[in-house]
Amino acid sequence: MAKADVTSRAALPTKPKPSKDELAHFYREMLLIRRFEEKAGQLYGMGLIGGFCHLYIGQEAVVVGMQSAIGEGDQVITAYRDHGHMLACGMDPAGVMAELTGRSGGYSRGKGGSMHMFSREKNFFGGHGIVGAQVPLGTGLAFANQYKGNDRVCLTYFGDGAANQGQVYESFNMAELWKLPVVYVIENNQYAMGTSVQRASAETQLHKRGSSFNIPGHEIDGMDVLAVRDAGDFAVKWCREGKGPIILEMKTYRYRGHSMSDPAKYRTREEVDQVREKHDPIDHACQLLLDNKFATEESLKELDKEIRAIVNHAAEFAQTSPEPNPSELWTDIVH
């Protein structure tokens, strides 16, 4: 098949409008991530979170929409901007926040911090601090699924910065060669660590990066949770049918710096404000709920109050959970 036909053979279908319950769920999940990250930013500013801390504020629609597309047993693996992925997987906010503060009640018992949390129970195979390292690992998970014949799919997330890493293309080649069930989700927030895609990438349409390997790809509005849901449903089905890997480039945007130590002077305040005002994923879902009379402003205010209570509890737990016992230094390592 000619390479020009790669994407056309995997054209995205149009899906029906969401139900009240589905849209309400999306809104709640995105709001939880937003409020959690805002609180994490506060705790970092108070010196209660050490090391690096990469917030997901602005990108919530990507992980919430994609999570709705997978089923029990499907896996998720991502990079270090990972708190939103954990929450979307159903991990306990208190356990996630406690890991951020390095306490024993955290998911890695306080040893992993912001960038290294895992949950086998939720099939979350971690955030990973080395740029692009999770891509061959996610490809390996997909290989294991195929080898076991378990009909599972792995969502492998990485960013626009990691899209230029060599190990990504080694993974693409292997995944297509062996028709592995992996969805590569490129979260293109447009600035990587602080350099725009236009300055860092010869090919800025990142969904085309798999074309030389015959992997289809699509560019998706990552600020629209319904667009993400539709693309996710299609991509997961594509993999489950044994057609091999597929790439979804999510055009999204982070409102904060690359990490909490980044003043983000490489872009203007006006640019950030314009995205917040016109393309915010949570505002978009909120307006859909109101326009369809699925919710009232009063009910949404009550929901926000409920979410804030959950996050406040998580923050309290993260500060009162005990420090790890020094003996934890010798656990989970290979002698």
Given for the second form:
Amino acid sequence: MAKADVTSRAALPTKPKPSKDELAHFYREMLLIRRFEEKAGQLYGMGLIGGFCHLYIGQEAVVVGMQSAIGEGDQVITAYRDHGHMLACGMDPAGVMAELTGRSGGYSRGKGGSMHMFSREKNFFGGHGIVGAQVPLGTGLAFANQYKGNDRVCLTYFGDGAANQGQVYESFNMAELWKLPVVYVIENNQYAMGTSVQRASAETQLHKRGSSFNIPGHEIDGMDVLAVRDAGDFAVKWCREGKGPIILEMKTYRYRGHSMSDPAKYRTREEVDQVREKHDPIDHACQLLLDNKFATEESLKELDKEIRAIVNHAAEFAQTSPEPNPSELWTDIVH
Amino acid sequence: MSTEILMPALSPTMEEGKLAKWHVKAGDRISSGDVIAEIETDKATMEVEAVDEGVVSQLLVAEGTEGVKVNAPIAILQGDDEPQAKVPNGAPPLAPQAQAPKPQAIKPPVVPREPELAPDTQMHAITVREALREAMAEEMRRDPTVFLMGEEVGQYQGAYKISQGLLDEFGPKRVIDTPITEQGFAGLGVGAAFGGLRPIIEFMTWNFAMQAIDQIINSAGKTLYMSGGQMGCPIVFRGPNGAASRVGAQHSQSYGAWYAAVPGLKVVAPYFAADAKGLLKAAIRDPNPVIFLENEMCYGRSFDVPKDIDHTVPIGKARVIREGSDVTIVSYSITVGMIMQAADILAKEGIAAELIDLRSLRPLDTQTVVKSVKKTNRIVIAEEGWPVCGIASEIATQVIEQAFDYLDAPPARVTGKDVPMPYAANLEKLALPTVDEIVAAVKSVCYRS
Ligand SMILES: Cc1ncc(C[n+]2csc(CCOP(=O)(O)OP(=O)(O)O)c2C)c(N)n1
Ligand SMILES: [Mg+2]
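If the one shown is the form predicted on its own, what is the structure of the form predicted in complex with its partner chain?
Then the entire complex follows, led off by the chain already shown.
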């Protein structure tokens, strides 16, 4: 088992080239997230979504690639930038959007909002507003898997900013000590609100953050859905084999502000445009589809239409679903 | 198909903004993600990105226009046709649009001046945000051991712009951006205070101080006692407290009662800008740990503040902000604005309310409250916090203990509801205390319907 040299930037074993169906599926999922988020931004601008709303645009390859590595019964938990994770888990876009508008058709019946959403059915455990708090929770889900003796794995996502919270390291220690089946997915989008990784972290290579606990860590190109898929397969297998936790640092980027109310003066427009034009995960998948003759311009246009229709339907539902009944104020406080 | 591009809401509390700059002109083709305009709000300038694709056929609002209302059309886009989604079968009828609750437009009635203010004191109107900033800046100029530390306080100019400009004036040695690590920097601040400095620790909001509450209570609050008086902890922990707007259960809590329960801490929660400034200066100068509870919804409200930079407000003293003979209404922080509105309504119905702004929650100035109750014989306490074991419960108990024989009716409380804060607009409204509830509570203790 890897011990001493536990961190690496070296490529993980890669799987064979994706099939047409697999690649098309990745593309579709990423596009759905992108269009969903654009629509959410629009509804926010219209005052239909309130409070904080953190968009996932730019980071789509991470959740879509990782989701392909897990199966029935594996769990997912993340922070407040969670819409993409929920769609990747197979949650209904209309139910997610209706939660964003605070309507009774939403996943939390309008009581949770953008940052606090859950689905027992899809094994999505939230949706957490406090930076870093989901990391011990994900570790606990992995503990429950081990306790029950199943071979399920928990994907625990957190940001580069969250990587500085103390409870992350308390979790790392326990996870390795007890060999818990948890994949720590660090979504390093290079900023925590207005603070770049360089300004907040003494060790900026976040995949090394587990090294003093002997947790292996790998840096992955989080803008390349296939690289994410390969890393995800490796990491999930690692956990299923009982080897304990593993860290995947996804190098990624968010195109929009931290939340809707972020003037984003801490980075240049050029920096954003550069990533958007040269490293966009969806453009990348699109190119692969065309190069491999898995799709044509025509078929992609059709797909885009289909996705827009799904998203428009979600937006429609989110506006027509009624507000929660006032009596809901007093329900679900304790069982 | 042509669509209107609407003035977007760029923050939970925005109602209007200035269209500062257009990045496109009529005839330009735009696609999703293109920056089309810049909009200024009271907090920031933000870029607006296109959502749909198409050709801009007309700009409807000229560059430089102020006060453009959210949702007003600002341009027309000639869109590429896209399929229209159908409403799903059996979908319920169109519900009324849920709008983010507007921050209450409170026109503050003229507030009597501090009795202790000299009659010739020069005043100027500034926002609570500016008052807090001035207090920090003045104390940092006065005392080189005072420094400010927290998330986004420096380069970003503060998540809520309280520390705007401070990095420029005082430099990165004294205005320090931290990683997201509340337990760490709160504890570090306590250690720095032990070491002879006077830290101001900003929590982006008090919700995140729960990560650090052990250091606040166990390390900051108890060391003076445990060291037999040798070692105190002169530190201020500050930040916005209470519900903002639609930010949900984990981000909308009032911590007044939590910290006020702890011997060894001082706790203040001002409403007016003069008190925000005077109390923050007093807190920075105080040799004890002070919990300073602000309110995001009030940051933009303007009030008169003394110009004198030596003006401070003593911690532990409530203030009678309006005299009356029929009932005492006590509150602190944002709900002070509500009891003032309630008092105006009640006055029209012939009920003269005496209003007390507690300003400090520990020490709690029960003397001022009891004195008032002995005059009015009735009391209503309003706060945004939860009802169980709250500040209102404490005041009610004190009044019962100290003025039972003077009461003509049981004390009444108006509080936030005993539930986690819901996200939905209608439920959030129901969860928060309202002016109407205060009016109703007053009528009930006055036995008027
Ligand atoms: C304990 C805590 N502190 C502060 C915040 C405010 N806050 C919300 S998100 C955020 C930045 C987090 O950045 P990162 O972990 O990199 O995630 P990203 O937003 O980039 O996805 C901050 C400071 C919070 N929600 N919780
Ligand atoms: Mg980040």
